[in-house]
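In the block that follows, a single chain appears as structure tokens, in the form predicted on its own.
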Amino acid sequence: MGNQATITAVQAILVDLPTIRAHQLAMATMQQQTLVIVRLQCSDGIEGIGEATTIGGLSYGDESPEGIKLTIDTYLAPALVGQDAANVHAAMARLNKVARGNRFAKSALETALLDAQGKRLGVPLATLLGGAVRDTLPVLWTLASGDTGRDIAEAEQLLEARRHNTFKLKIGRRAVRDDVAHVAAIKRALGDRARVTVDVNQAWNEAEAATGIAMLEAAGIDLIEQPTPREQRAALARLAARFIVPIMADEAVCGPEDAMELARIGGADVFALKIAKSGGIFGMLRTAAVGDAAGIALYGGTMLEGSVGTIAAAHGFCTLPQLAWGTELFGPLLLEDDVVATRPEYRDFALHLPQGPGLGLALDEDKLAHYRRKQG
């Protein structure tokens, strides 16, 4: 093989993209989204992309956008400079014995260490994972409006042109009727033709869930995304076991040692797999295979990434032998306009993984140098 690459330098971009619409959260509604894009480069003259993103800042989690490339920067980047580029494990366990957690930070770096070493062996991402097991992943659409006209006719328009048939509802913002309301005449005008679910994005208490859930479960709602706090495991337990819709955990299982705790609770029937809260794909695949052994069911979900970190997340779910629940990875959807050449193949209520080397995407310079934030 000659000398082996080595890393050479690591820059982490902030990039500000405004977002088709408003998109209400029960912690925040979003009019722009800020991507942090990794660019790795390499001694053979390759060049490695990854992506981090989180939702509303830091009201997501504890990790935001500024803090992301500062950590990278400071920390993370000056440990990567001269080692092996073909190495993503050996490079990871350096980078976690260097920083705890900054899981979002390690997922962009190990997508662009991954997305490198895919076209120095001319492969695709899914192909160092040892391949994909299906080449489209079902996508479903959130309806955020918050306007329940709006929202039917939004979702009538995408089962229209075969772009979705699965809706997603954030509530938790107004109080548990009236959301149990909005999202029961939705569910009542799309009838069988759609699949609707809500994510409360931990808004409410136990005793608000139990009305809730039970409400919804009437109106025919197929599932229940983290209706109480990350933190208040038993209740999410206690729900599950309560109620026949199924109950997902998303804020509340991000690695393996949170999937295996909420197994054996039994803490969800649902697990929402996240490459950015798991601190890359490799750690979801981890996640994923907790889930799997306990019967527990996987769904691909989004921090609503760019095309990059939505790419990188279909690469790994594309792998998974289970995901019975599909996948929400719409971020560029979202987006009025991204960062890359050839965006993402949205059709048949599918995403189409992309056929190049690694993450098969090239970033548009044009964009990025227009969308980059400018350091004041």
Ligand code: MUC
The other form holds:
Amino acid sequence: MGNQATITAVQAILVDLPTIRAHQLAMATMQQQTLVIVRLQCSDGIEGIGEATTIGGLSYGDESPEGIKLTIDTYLAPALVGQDAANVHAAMARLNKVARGNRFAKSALETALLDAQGKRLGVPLATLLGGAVRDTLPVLWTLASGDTGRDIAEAEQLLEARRHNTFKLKIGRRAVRDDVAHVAAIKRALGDRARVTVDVNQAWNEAEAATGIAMLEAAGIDLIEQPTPREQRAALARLAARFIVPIMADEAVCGPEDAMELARIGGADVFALKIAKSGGIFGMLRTAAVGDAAGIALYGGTMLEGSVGTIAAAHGFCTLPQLAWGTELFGPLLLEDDVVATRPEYRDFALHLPQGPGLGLALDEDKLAHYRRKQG
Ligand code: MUC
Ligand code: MG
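Instead of the form predicted on its own shown above, give the structure for the form predicted together with the ligand, please.
Full assembly next; the chain just shown is listed first.
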């Protein structure tokens, strides 16, 4: 019955959503976010949904929203139509044959296939993966308004609301000393009430990183994410050996092959996992397995996806044996609105996994029609 279903159509839709405030990163300032929403129809009437989302056009990753849509429409959708909808691994193997790379686009399609299969079997996506070992995930918040006072006020309000007690600061735009002064002021204001981490997004050279990390360590910062360029793995290894504060690889670790190499050279204490950069949930789980085998701690990362991409990642992260550093799955909270009927639940410092079949989400057709990019 279910295994007779074939894939009949795949659509990729660009959705532009306003953010609740400007979000400043080393490489871009976001005023809005563009999601690529995928809808995958099957011959048994079941629809699966997925999402491919990046940050700042082409300034962060090497796939843009417009490029992802073109790749899906032109190459990946035609390769999927007519295939067995119930065999996710076979469908993904076919995509890997017709297209190299393009991990974000493939991740969205894999999510849609898993969502459809979960709905077909009547089980949550995490159950398809073998089962969740937790149904809530700790979630931090990124303070990135660009203003120290505003960031402190934002953190105080979120602590008070019991929504977040860990804050990640985006640095690397300004001189090292100015960035450190900003971070130290926030840590001083929050004290032991909150954990503070930083993400440099590759902006420092090794000498700047050595100076910056020494000062951040002295200021009581808990974790340093991707201080140096992703290609310079040896620099990351030297920094990880030099400092006690843990160094996390993000841009430097996409799939299991990167994870193997970083594990071999001692390039990181923590891996930031993301389904998009690993080409999907299964790629993320393989990356996590390498980290586990090497004794490297894990963290659930985000590309600031909306609800669909965030909940897809959450189903995967909920199955991991260890997730020592929690997650940053706050993407939906940065958006003023979304295209799902019920937005994810955040309370008591955690994201609560939806319990319905597949992702456990439904698209809101009116919102999708309202926010989808109109043809130019
Ligand atoms: C990144 O590099 O980690 C995650 C949180 C945030 O604010 O930006 C992202 C990207
Ligand atoms: Mg990062």
